[in-house]
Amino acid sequence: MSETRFQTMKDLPSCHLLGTGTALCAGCGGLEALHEIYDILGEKTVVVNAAGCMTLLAVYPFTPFRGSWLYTAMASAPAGAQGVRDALDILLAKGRLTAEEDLQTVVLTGDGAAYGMGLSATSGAIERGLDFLYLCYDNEGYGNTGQQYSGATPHGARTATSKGPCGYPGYKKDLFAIWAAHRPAYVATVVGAEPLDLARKIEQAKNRQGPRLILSLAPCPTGWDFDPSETAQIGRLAVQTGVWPLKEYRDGQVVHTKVPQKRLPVEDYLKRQGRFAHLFQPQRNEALLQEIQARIDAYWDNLQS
């Protein structure tokens, strides 16, 4: 930021908020879902911010949010958050913070943290019944160094650290069922193109107390390789192709909140990105289309026997 004299980001106007002094890439499906969310959760917050791309929102000192900001370690953030959580139940219970100066302890992390690094201390908070909202932007992959492949990289996707002829070789991890086996208080996915979707569930969960996870898939330009221009295309594919289920946890039920009532061949949503274009390049990769498309089918056609 070029104009040191402000304070705090409180003296800008909103228009600049989540925006001035950023280094984030053009297009960022990640930044997409935090605009959205954060127009609902206002500054009443803590964020707790993992090391990841979202860290890289602050310069210091000045970060974008209105609310407070916390950074830290990768596999830090709820340990973090549980700190900050009591620290302000202390407060109110002296008597020195009232009901309506109280702050809602927020984790914002990438999927590294969320699926891998943070995990265990993510299941240690949710085991104590932490009252906080976990935020993650999953854009399938280490995308702050590199993208090398996380517990969120999707089966035959490219990345830096998977280059052989069928990308990576594993399956990406089903954070959402690894959150409600825990039974905690809300659990839902959404993605930036589907703004409507998203607003319902913040709003669900910024209603709730306990632990609740809000999974956003971040389509990432640089990471997937497309043109920043069709993030939001590319997220919407991921609804209309089945790849990105849209549902939520809550009340011990899963309910999904959008289904596709005649869902797109897998390959529009593949095809758009070069991550996955050894898959059709020299030449076309049949069986292992047919095991991505099958493992889909798979899925939806489960929840209707």
Contents of the next structure:
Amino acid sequence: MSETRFQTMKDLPSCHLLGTGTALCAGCGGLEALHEIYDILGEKTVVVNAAGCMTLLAVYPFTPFRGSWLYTAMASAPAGAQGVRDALDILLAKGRLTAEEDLQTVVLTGDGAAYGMGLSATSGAIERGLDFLYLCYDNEGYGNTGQQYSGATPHGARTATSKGPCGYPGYKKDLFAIWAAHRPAYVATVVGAEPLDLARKIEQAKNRQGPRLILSLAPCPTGWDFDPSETAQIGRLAVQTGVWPLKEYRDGQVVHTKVPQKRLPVEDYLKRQGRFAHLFQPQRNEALLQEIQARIDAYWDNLQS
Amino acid sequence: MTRMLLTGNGAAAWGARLAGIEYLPAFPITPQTEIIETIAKWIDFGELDCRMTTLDSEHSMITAAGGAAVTGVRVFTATSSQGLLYAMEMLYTTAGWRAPFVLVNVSRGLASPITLEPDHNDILAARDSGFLQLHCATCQEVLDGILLAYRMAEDGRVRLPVIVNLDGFYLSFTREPVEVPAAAAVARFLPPFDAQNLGFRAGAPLSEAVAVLGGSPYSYFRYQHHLAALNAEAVFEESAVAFARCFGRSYQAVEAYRCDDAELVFVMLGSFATKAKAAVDCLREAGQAVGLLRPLLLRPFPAAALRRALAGKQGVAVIDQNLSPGKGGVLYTELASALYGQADSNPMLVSFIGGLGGRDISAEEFYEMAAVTRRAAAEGQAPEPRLLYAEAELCEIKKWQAIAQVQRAKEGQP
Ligand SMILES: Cc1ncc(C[n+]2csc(CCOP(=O)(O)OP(=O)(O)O)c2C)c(N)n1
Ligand code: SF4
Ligand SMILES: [Mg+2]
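Return the structure block for the form predicted in complex with its partner chain; the form predicted on its own was the one displayed.
Starting with the chain above, the whole complex follows.
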């Protein structure tokens, strides 16, 4: 990572660009990541948003953004970005917009939109080579409607629509792989609790053209049921247990940017969150815990071989 | 100006070309596809300086159209039936953005059953979306309507998207002679898009379409939208005057045909009104004082013009090429609400449903509708809405059902 200007934590921006006092929950891991991302992306951006928690960032007549904003709908933020980007290009070509006035087109959505309803619009945008940066904050459920399970919900998690003894029966979809299969310009996973790794990836993404995804795990105290003060710890545990691999896809290769040397048991991550409490109480669900651990081990074992 | 033999789709493409469109988000659907194919060809062969992007769906297409319009370029797009409904969420949304662009809808009946042929259920499903609506009856009107639509959409008093509607097959694939004005003349009528306060640019941040909390700001923005739509009627009138001056063709919000001394009036939308005109001529020859009213502008609804034109008439036959199951015809309801409670003595309104899924309306049926309406006016009692269907058609359906039953019996199915 010698090419980065972010060598140590001291190199991270020291003041925040995104305003405070929004309607989002205390300890929101998605907002934590957005703060860090926006500091580096800067205000020469137009953020095209889909329905989700972040829609409540800009509530008339206030906005925490210093740049521009366009709210679309749940399914079509990438298409909104297409229209805006195409129009900016037309204006540039005709001399009605100067290069200094140009903006980065940024899509901001949750996992529900990114993994599900917006996937067709996203795939289309990537296939057309749209020059945009997609920011997905993955709180692993439809958070804004009360945390029902989505295509990003992990196996076994309790959500508002999976309250039984085994939690969510499905498995988390691999959005990173879906994106990478499109051969886009850049894909990376990040988490707000690893700000240096995040900053380097935003720097990478910012300096590339074409379709780019930043997929951020977004620990969600409200939906995952933990104390808002623990957001950063939960995020770090997600990395240390190997639940959330930090990696990037660039130039046709997948590279892991932070491999946990000695992975902590996944239990250390799960037992901190109320959404997994049923795996431990009233008695331990040994089979399910082992299955979850085995899947994580298999992921990392596959990497080594 | 040149005269060309153009289909309705060809006229729509020419309207877009002459309007100097800069951006075309697209998605194919019959019977609209010829429009985007025609424009794509012009772009590919360097005849038109426009960027075309094919999206993954009409939902995305309308999102991109709105996004580009609020960024400050002149946008055109087109769809039909299933596509219009697939885009429905974004029709409301982009109208709420106050994004000025033009959408051509080539009317086609809606599934189920799936069909390719026209009626107006698709376009009327978008009635309350906040788009303005022009309903064309000829290929010439399609071309001219698009130019008028941009004037309305982009006017500072309006700032709303407009749908220009034409009927599938009857107009989309029918060739008519069309006067195609010279580009320079069009440029005088429709100067390049002045985006004014619209647009995203560094150094001038803009928040578009932010959320509101509570009914008060929500109502405020909705009322603003409504008032802007109402303004569009005057803007239409002004634009039509300017249009007549530039091109010598004049348009009214409501076309009136042989109405002045008419006792009975047909009211209908779109290209089937041409059939009504022919019936009016025949009935006139037979000595009956019959006329036709055809709203070209449906949103904003030209209520005052309709009231004026219908004052003192005995009877009105409203012919709806749409069906709201469990209620009836949409245009009938709209007209009734415009006439009810007015001081003038009101004519008898009779509702007819016909022309669904491209089914013809015959001259005899027009004569019969006139007779039914005359009787209702004389008796002071409107009959239930009539669904136009001939005995021969019913026989044919019964025959098909009999064949199906025989086949099922042969295969041992109950
Ligand atoms: C077409 C449509 N269907 C449903 C909704 C309701 N809705 C609003 S936000 C939301 C959840 C979105 O989930 P996600 O993308 O994960 O974002 P989050 O709420 O978790 O921030 C849903 C289902 C909607 N706004 N639009
Ligand atoms: S529900 Fe979760 S993701 Fe949504 S604002 Fe609250 S903490 Fe953030
Ligand atoms: Mg979510």
